[in-house]
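Presented as structure tokens, the chain that follows is alone, the form predicted on its own.
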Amino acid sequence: MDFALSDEQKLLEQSLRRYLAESVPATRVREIMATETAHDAKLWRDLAELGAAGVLVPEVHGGSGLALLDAALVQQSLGHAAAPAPFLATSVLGPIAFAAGTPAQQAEWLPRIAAAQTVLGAAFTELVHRRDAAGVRESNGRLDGTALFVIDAGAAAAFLVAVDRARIALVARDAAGLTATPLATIDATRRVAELRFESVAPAEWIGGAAGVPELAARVLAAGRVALAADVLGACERAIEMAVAYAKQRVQFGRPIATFQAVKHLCAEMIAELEPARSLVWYAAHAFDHRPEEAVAMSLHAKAHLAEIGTQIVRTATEVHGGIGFTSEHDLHLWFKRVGLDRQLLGGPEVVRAEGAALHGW
């Protein structure tokens, strides 16, 4: 049995991370995040193109028809980058969400997605982890409350609001009685908000007004593997930063690469991170392969990412020294990426509770 990638995937990352290199630089991923809402619609077109933005969607609504890995393989060249680009609410929760949605659903939001004409937001948070007296409350059909940390928020034209376990509603930007409050987090390259709902009465319920058994479990699985790709690629950038700089930075008129404090930092984060890389991928196969693994699987991915990341990205940060902890410093961006994506959809401590729940422990 080959565990590899299959070319198609290899090709599908290859030209990625090629377009994004050329066409995203850590100077453009400045210009964007600098942006009201870090967003550039020339490159999520340009994502479009290339199959990204549809890579989940069905190739009967447009899209490729492809499975989570190679979506994880997506997030993980975006990381890469750093790109500023609402993929994982709009390109994985999105069509995870519609799969369970009506036929006129899907019909009318998943080519929408797959050819990003639109931008969708994500307010699951008060499912994983509910802080005071938050969390979005249906009576009556409409809906009150407050949802934290809306995931690609900047520019999103609707959001999917996550009322429990079972109903999304879906729920446009300018409904009446809902207020988008901008949220400032340590990562500029994507915009997360706060939403006040005030009797909203949403567009529609995702599958119908009684909602689909267990549909937010599946979303919230599917995007917390997302992020721990993203976390994959962006550890995979500050490595790659790291030991460059190591083999240029002079120190005692030597390269500092030469020191052997130093081979064994780099060496230390390459070791922590290839293991990771197959259980994120592992994570990503068993969401579409095997359902009985895949939220557990997803739990153990986003919290093992969470903190290997973190660890990662701070050691990167010590070999350039003191110059790796100013803002200016381009490797910050990635530094700051893994920040947002530790605590995002639960962080490593909450992700692990409801893992040992899961298990009965």
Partner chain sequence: MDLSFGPEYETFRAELRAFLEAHRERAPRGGIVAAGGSKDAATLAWQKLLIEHGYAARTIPKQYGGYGAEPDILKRVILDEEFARAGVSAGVGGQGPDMLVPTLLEHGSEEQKQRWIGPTIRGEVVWCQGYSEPNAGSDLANVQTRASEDGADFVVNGQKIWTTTAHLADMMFGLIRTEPNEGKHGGLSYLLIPMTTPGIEVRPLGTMTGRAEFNEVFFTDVRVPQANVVGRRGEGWKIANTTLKHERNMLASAGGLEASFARLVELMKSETRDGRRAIDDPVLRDRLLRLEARVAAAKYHSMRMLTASLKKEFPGVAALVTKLSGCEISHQIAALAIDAMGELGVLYDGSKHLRAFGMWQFQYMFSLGLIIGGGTAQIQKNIIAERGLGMPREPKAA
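Having seen the form predicted on its own, please provide the structure of the form predicted together with its partner chain.
The next block holds one chain only.
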């Protein structure tokens, strides 16, 4: 027994980081996010070749058959690069959902996910709560209503949709009666949308029209761990940038890194981040190996990373001074990425309230 990444996991992480550093630097991120869907087909295919897109897809369907911890490492690397890639919905939520699907569904979708031949969007906000008048309802086999904040909707060919706050339907983007409207957020590296359903016939139910008990809890738990991992990666990057900047920026005749105040800001950031990394690892591990703790740990990871993440990207900006506030400098890409991660699938207060309820408190 040991509490550490395996050599394979370190290798996966290294190869991803190397690829992202070389092929998706901030300049490239800016190009991709300026496109309509913020989707780069080549980047997505490359992620498949690196074994990332299919990390959770069983080997029999062409994937790597790995666990959520591996997926979290991928998500973390994407967060570190602020990479625009529909990994969360397609490669985390998709396979977790399809694990409850029929053999036919699995055979149809999982190989395409692993090969990065498709993109999925995930309309799961309603599993957490309803804002405004949102809500998708089923009646006589038809879907009506609105789903807000659909994740990775930019280039999605189909959507996993929470219906009646419990069941999950799979709906093609071009289904009759379905309208997707982009919602612009602060974070342009990922695309969120609103889906409007008017008497839409669902293509499929995942696990049948009656739904699968616990499936909603499972996708939410996986999604929240992945979002926590994304914050983790983004914060790593923000700290790296702050430390590097402090070493080279000279004020009052010396690098600002020699000022105790600047040092301590950096120390406080890393002191928050490192234990949080261990928490994310454990939460991801628990998802597959400690089912009784999986949901609680996903909530802790999501809420805790949201809180410290917000603080870290703010502090990193302060260390940069004015330059970190400019659009020209890249730091704000991570600042905003963490801002979106914080709210998706429930902000920290929401998530902690769920945690308390789970305890029966």
